[in-house]
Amino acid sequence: MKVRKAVIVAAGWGTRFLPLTKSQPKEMLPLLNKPLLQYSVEEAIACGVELVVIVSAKGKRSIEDYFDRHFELERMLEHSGQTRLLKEVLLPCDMADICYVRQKEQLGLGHAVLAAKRVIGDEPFILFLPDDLFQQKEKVLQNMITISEQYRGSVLAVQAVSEAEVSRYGIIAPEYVAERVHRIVGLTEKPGAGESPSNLAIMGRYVLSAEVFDALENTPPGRNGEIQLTDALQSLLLHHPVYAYEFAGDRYDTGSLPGWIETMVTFAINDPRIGPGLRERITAILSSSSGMKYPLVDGEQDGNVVMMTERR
């Protein structure tokens, strides 16, 4: 059956970025002059996507209206000639269907997917975690759907991690099919020292079957009386086969401040429009001897705000 839904998860605290995602949810945070959020619906829509399914929350009101129309923004750009910003400013309005449903609690990944259920009904479906943005020179999601097509199952990404990494992510125990494909035998959610099945770290990208929700639905609370969705995977993958994709391009966390902002950073300077002169500045301003001061998180108090010498 061909993949014609995408649930992207939205439904977060947003913890990691507070005060900030007090009133902002993290997902519309900006990279470069988009939220975080839109590049996961170009994603979608890139893979021929027909609806997006947005699992929100209480607070998160923004994105329902940063993917709305603006009349009286487009009435302005439009009188005044603005017509480059203005297909900018349709262009979130167009480019899909979306459709958003609520998690009333916040119980978890899998209690969020399982609050897609009656939008997917009985269809396979791509599940993304915005927090990860993937270089799209290798086309990650494509992929994944032909191998789901091709062996007939659900489908991870994964990528290879440190061992210090491992207790981060949810882990598979793995069985070589082909190049870059491991059928799974089992998963551990954040595995501790010496007890990880591998080093392939299953990252933000999934196309799963319907059957998932079945096994979300009997997958009982886990760490912190949440439903995980590791925890629901393993249960399918007893009765279903799940594959996983060791996929080769790069993936960005922007999930944490320190990923946000070297992905910001990273963006920024491989942008032709800005990247240039960019990279000018922040070279210019690595090299400076003269003893300028930079907002920090440390150093001398200068008043309210926090401020440290450059020191070499």
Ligand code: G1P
Given for the second form:
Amino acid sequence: MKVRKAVIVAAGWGTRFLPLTKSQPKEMLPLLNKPLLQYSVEEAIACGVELVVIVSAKGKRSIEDYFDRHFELERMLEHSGQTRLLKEVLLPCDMADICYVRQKEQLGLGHAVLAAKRVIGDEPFILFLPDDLFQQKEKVLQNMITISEQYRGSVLAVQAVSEAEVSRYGIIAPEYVAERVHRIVGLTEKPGAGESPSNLAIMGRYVLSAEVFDALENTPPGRNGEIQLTDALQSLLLHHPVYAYEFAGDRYDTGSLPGWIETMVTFAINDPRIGPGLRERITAILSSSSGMKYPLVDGEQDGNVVMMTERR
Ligand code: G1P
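In place of the form predicted alone, the structure of the form predicted in complex with the ligand is requested.
Now the complete complex, all chains and molecules, led by this one.
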């Protein structure tokens, strides 16, 4: 069955960015001059998705506003002859059919995915965790869809990580099928030291059978007391084949403050309009001796930012 729908999970607290995310959804943080979420919507459209389901939550209305029309702003841009900007402003409104479901209680990633059950029905769908961005975005998802059709199963995007990093991800136990394709025979969410079945980590793209919803409904709270998607996939694979696609190219993790800043810098220095000037400025900053004027807001303890990176 053709994949026509995508679910983008945008319902988390954004705790790694507090206090910033107290009134601003993490998914609306900028990457250059677009919000993070737009990159996932664009990626979904590029793969032929016809309906995007955004799982949202309390305090996230700015997401709906962003993908909606803003007539006063449009009129102002039109009257002042700023047609290029007008086009950019209209783009998110026209790019996709988007509908919203709310996760009423934040009980974990699996619980958020389950909120989309009614809208997805019994069709296969793509699941996006919008924190994760890929360099070869269309290619990763297209290859996953092809694998899903060829092997008649669900497919997760995976990439090898270092031993120190396995505790930040869902990790698969793989069985070789073909070049960069594995059948998944087990999964563990954020395994502790020495417990990891491999170093292949799930990165935020999934092509899933709707059967996952039944599995989610029967999944008890797992790690951190949350309903984990990884646990539901573990029971799904007992009666439905689940594969992993080991994708090539860089992946950007915008889900932590250092990761988001690193992604922003990478995108910015590679942007043809602002990149060259920015590179010069960064070189100048690195060679200047002036100290930091605006230190980070500290969390509960010193080194909170480092802790957040480690926990992801
Ligand atoms: C989630 C998933 C995890 C996956 C990761 C990818 O974890 O639970 O299995 O490896 O996304 O980014 P989170 O980052 O929400 O803690």
